[in-house]
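In the block that follows, a single chain appears as structure tokens, in the form predicted alone.
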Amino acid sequence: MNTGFSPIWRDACQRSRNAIPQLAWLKELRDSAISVLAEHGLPDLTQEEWRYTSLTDYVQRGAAYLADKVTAADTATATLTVEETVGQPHLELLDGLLQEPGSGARVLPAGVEALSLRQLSPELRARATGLLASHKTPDDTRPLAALNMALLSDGLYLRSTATADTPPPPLHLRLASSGTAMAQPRLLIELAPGSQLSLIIEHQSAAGALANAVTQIRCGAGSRLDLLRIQDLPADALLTETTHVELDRDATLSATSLDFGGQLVRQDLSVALNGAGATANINGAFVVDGHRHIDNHTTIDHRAPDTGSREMFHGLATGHGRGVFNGRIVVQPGAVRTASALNSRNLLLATTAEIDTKPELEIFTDDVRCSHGATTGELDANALFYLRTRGLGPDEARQALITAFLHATLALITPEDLGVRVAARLQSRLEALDGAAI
């Protein structure tokens, strides 16, 4: 399979791999990524994890603008307006680049290192490169991790030494793409033992924007990362995005993933729960109307004794729009007495729409407690019946049980004026949706 590595590709991973000198101790990781891409080509419907997804209109767009050689490094002085987050330690990155802030110092949380890639000390590059190389992406989403590698033009390694004690506030993470270049976020996160972090991590883009955007994140033992990801992308948006989480021994993940927005939006998401007693709670919730496509990819990886894990995703489609859950648990040889739940529940509001859900259970060892399972509905009838002989109009009874189906979801979004600006986009995508969803 070579699909999408033509010349114009090759030539455009030859050209970053010298282009900038601060990032010359990425050379070996970038001939590597380049070796992968030139045996694997980007994924295609060929493959099983990608038979509902198509990467052809998202080929299309790379080739035209690594064609006209426009990449990441020559847009750092791009602009786009992004809503400011008052009150709140925040970052940016436009096209894959760190920005610095408009005025004054930035502003980060106490315990809590971010920095550009081009700016790490040697023993920094030494930390970031073992991370980088330690890196094990699935086999069907390696040549996305590859060619950010190869293409990207800067990065954000962040730390956090902060304890229990003296917890940060959330820190607000922007990824932001121009629309004038093929974007390649690059994120190395590290959590010291016994640290935390609150992150979010929000999508924003112009419009026709294209991103491949790669996240590794190492727990240590004890700590606790608290993960939100937000994309509410233009309709013409395209982002592939693969983040991959490492626990240590009794280290915590709780990750909320929420997708309103793109038109092609493929999210792959590995958590390796390595030492004993770590555990992970994923929660997630997509929109898909018009001809939107979403596809979320989830793999938790129990590799010790005594770790656990619950998975929670809900889906709602209407219009044409298509959206796509895998989500797979790996219980290996081992891992005694792993204790583990995934659950899709969707929610189709139209005939024209489609949700392919498929939760997979894979275990090697015995004395174990693990169960998964999936449910494709309509609104129920007899609920909307009862909202109507309370008053409610149709509109009105069919947003309030969408709202509810949501409402799990939507109830982890911390800070609370963030969950409220969140509710409120997504009650206007509702309302939009009144006239097309029956």
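Numbering follows the first chain given and starts at 1. All of these numbers come straight from a predicted model, not from anything done at the bench. Here, rigid core means the biggest group of C-alpha atoms that superpose within 1.5 Å across both forms. First, how it differs from the form predicted in complex with the partner chain.
- Core-superposed comparison between the two forms: the CA of I20 stays below a 2 Å shift.
- Comparing the forms between the two forms, the C-alpha position of T352 differs by less than 2 angstroms, with the core used for superposition.
- Once you line up the core between the two forms, the Cα of P167 ends up 2 Å or more from where it was.
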The other form holds:
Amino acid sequence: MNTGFSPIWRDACQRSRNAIPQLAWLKELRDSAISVLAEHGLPDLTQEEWRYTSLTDYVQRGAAYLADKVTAADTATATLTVEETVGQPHLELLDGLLQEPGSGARVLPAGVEALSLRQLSPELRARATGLLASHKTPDDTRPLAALNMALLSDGLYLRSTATADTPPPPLHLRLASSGTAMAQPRLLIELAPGSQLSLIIEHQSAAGALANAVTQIRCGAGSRLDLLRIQDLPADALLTETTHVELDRDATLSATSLDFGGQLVRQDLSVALNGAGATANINGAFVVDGHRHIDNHTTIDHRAPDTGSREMFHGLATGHGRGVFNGRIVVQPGAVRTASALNSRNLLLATTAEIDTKPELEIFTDDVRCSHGATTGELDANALFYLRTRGLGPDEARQALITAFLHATLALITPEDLGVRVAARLQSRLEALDGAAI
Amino acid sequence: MQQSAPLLTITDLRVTVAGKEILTGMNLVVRAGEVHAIMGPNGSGKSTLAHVLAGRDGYTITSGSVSFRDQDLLAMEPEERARAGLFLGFQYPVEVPGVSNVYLLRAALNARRKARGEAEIDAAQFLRLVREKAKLMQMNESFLNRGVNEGFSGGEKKRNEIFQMAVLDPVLGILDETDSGLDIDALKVVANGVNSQRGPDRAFVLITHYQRLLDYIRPDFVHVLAGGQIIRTGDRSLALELEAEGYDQTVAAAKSQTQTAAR
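Having seen the form predicted alone, please provide the structure of the form predicted in complex with the partner chain.
Full complex below, order starting with the chain above.
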């Protein structure tokens, strides 16, 4: 079966295989990715993991770019001017290509090393290969990650050895798409044992852009990663994103994922808690209005004793928007004393909107504490009445409740001033909701 | 004493809920400066009265009228009633996570000012006001930035209602079972909050099941509500009588009197 993986895609993968001499060291990984694609094809609705999200438009738009023989490598001169949401980025990948920092570029936080995949020394190539091919990388099974590997023309390798006592300032990465090619951004991120990193990954694009991002992260023993991923893409942009995080012993991941825009956005986030004592806190919020479709699939895999995870997603749906949340928690044999809590809360403001939410627990060991819950409801009529008896008009009261609902996620963003900036962005987004807020 | 003009006039008010008549011809006049207590057994229509006055959905008014400051109260939206100076203290104050007390109060004050064509409240002036009232209600300032009633104890919620009332400065406060669930210390704080707001231009309607609250907030009038109408009106001694004899006897006596009078 190779649904959607038509000759146009196959030819593009073959072209890309040898196109960039500095990436020849990826040849084996690229060949294996092409085999994955040949075998599995691109995702379609017949697959359980994709039953709510159709990639028909996405595959068509991608094929159109490739038919014009446009590969990302050709577009190094493309530019994109976008409104800044959370400030000036330190580094930018434009259509997957790491941009030369311009004059006035922000200095990277101390202890952070950032290099293009095209510039890696043999030693770093070995490290990067380890990350790219590490156990359970998405490439083994996920066609979209394989597509990225087959077509990528650059990528960013980032390593943090910062061990400051005080939290490091956030490192801001922008993944931008010009709309002139199918972008295949790839991020490889390593945290040395005991190090800390605060990272913002922001997606931005021109109208109608198409991107397929893959990020692989390894958090060494005792390290701590604060990750904020945010996208407020134009209403006709398409984005698929695969992120895989591995945590060694006592490592901590604190991730916030915010989806405010796009036409169709699918994120697959998987977290493997490989070492004892590793913990992951995942928070997400999404807004689907107009005809927007946002699908978050997450997997947290407890593979060692005494690991912990907390996950909370807040979804807001109105207009003809559709939100999908699938949260999977796996507790492997031997992962005793795992503590895990998974929650999905959703607000449905219009009968024409839709939320599909599904928690999945797969527990293969005793002696665990796992809880999960999912709710989908309207605004609380009692709370609305209460606010109105204090003098707030119905619109103002609804706005206050909607903002409060999503603000639960934003309140957890560190540092605080970043949370404040994101909150301002969310506020303007909510004031312009496309769909009846009933 | 010369009588002031009525703030609130309820005339022959009949209200049904899901087809059942709960208020069956209620009459009440409340003038500025007065404190009225409405007492009654469970199911007599006390909370229905409070909700109808505040404008809650789900009640059908089949006849009668309510005028508030010479306006048709029943034709007004809940927020219009609030902006006109009516305040309802809830029996069960609602938790509104994520909407802070200060946000709510500033938005409420500004909504009222906007309705009157006034400018938004000055930030420093607002802060002084809420601090002063928080102190009056012996509320820790940390409560101001917490979500409205979020995780508050029963007593804290009631205290927060009176605090909101103090900040919003209404002309008519309707307090629905504000005393229920309060220990004696909290009751004193709440009563003190209400007493400090008493004045010639303001009136209160205290809806309560027990006369205990009236030891601390002395009413000018006590009404007994039973079967959806006021069957007896007296001064504070009526509350003491109810306490001593219970509702059953008082209601039965009032009914037989009414029947005798009818004959």
